[in-house]
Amino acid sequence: MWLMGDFSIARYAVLPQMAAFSLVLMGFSMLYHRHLNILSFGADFAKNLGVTGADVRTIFWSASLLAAVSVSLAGVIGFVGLIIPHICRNIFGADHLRLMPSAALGGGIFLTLCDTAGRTVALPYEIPAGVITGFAGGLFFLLLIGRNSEE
């Protein structure tokens, strides 16, 4: 079940500590929003504008720890980190000061909807949230490929 990503295996007793840790990491990551904006233009450009290797390592570690906290609670739930940031970037723009919190909130809403769908579609059985997100991710990327092939 851990490999499919399912909220029924989540350990809710550790949720307050993990939420606090995640909020601290998210706040820490928000301090580097300008660095992330600059990195969007490429490594050489960022280096010329003063983004150091230490900055990149700090961003990498905070993002890795945020992902580890999420995966440790509910297992591997695919496509959320690929779908939601793309949608949020189209809605809110590329500025990471708005993009990071909107993607986090959008990811939570998306996972809630997927978990609810998994619990109600095939009653009395439950479909893991990872299966629903995988289905949604497949459809999303098929639409993205279809849209790009028309251009």
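By rigid core we mean the largest C-alpha set that fits within 1.5 Å across both forms. These figures come from a predicted structure and were not determined experimentally. Numbering follows the first chain given and starts at 1. What changes on going to the form predicted together with its partner chain:
- Relative to the superposed core, A13 shifts its CA atom by 2 Å or more between these two forms.
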Contents of the next structure:
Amino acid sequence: MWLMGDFSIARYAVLPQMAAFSLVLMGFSMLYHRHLNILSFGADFAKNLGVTGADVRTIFWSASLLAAVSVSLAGVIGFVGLIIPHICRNIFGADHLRLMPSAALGGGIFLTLCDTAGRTVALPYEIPAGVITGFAGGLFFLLLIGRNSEE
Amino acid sequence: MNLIELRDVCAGYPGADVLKNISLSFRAGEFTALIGPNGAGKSTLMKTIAGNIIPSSGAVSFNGTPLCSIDAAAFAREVSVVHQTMENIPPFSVTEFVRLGRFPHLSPFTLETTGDTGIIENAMERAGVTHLRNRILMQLSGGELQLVCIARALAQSDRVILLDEPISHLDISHSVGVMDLLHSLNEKGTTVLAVLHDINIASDYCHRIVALKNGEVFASGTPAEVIDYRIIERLFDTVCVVFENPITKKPYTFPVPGYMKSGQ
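Can you return the structure of this protein in the form predicted together with its partner chain rather than the form predicted on its own?
Entire complex below, previous chain first.
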């Protein structure tokens, strides 16, 4: 059932746990915004500024847990993590202090739109949000390829 | 005491050592150039001193302590590095990039203080890049980017700076600009170690020249000692002539074109 994740499980009852996990882990990840900024310049650069392998492992743990919390509730919904940070980087710049919260909110907005589209375009049937994001993701990458080959 | 010391260092890439039994030392306050033919191991030596390459045998020590037992952040607070290229250049502004230099001085739980901001401003001023502060890195020219990289290094540490070919793709005015900056930093106490391709620039600016060939130290000493045609010719396997630079009184060298040798 790839790309078939949806919000059918969404209830106010799961909101507190979900929000608590996400906010704590997001806050923790935000502490590492400088590490991520430095790592985006490459491994040698990061090493010379004192970023260690242990730092990188901590970042991976935190990111994996955040993904796990989301997947455990909504299932597999692809492409959001590829499209949204890319767009946010172009709008808000590459500094992770701004990029991380904007990507998190942007991802939420994008998914809400996709879910709404999935519930309305093929009435009375419902298309899972994951299918819509997959479709959007495909289009987005075709657009990127088109733009890169122009340059 | 020597600031940086290498003892019998062999290092390189997995399975192939580029450096063979290098023993060298660098004193605090020195301005040293690493010269030598392509593939001699200059960049490898610099990366070994910077901690990017771990020696397969031998030891590098900094202030008498082996590099492998120094905390990464503590080392980064002392030694800053400007590589020849960066693997990736994300769309950061110049100020955002220079600020990264403060990283080893901060913990994840601390914010930049006014002291940090002052150091960042001062670093940009010294490198002469204040007017570029809001420009995006990718939009800078090669010469501007190099100065910005040095400003970033200064924000990290102005005690020791290692540079890999800082002027190799710059025109003469930008080359002299970068070298003048390094010279003025050195006069105020910064230890500078730079890989240089231009022997004459090395001669004019550096206290000491270390020449590498085939992964070994071929010659080491003052410009007057190393830039001798007998050494330079064997170092590069090229016929060279050495004169005195009439302005700096330092030796200066140029290669003799092949057509002059055959058509006597």
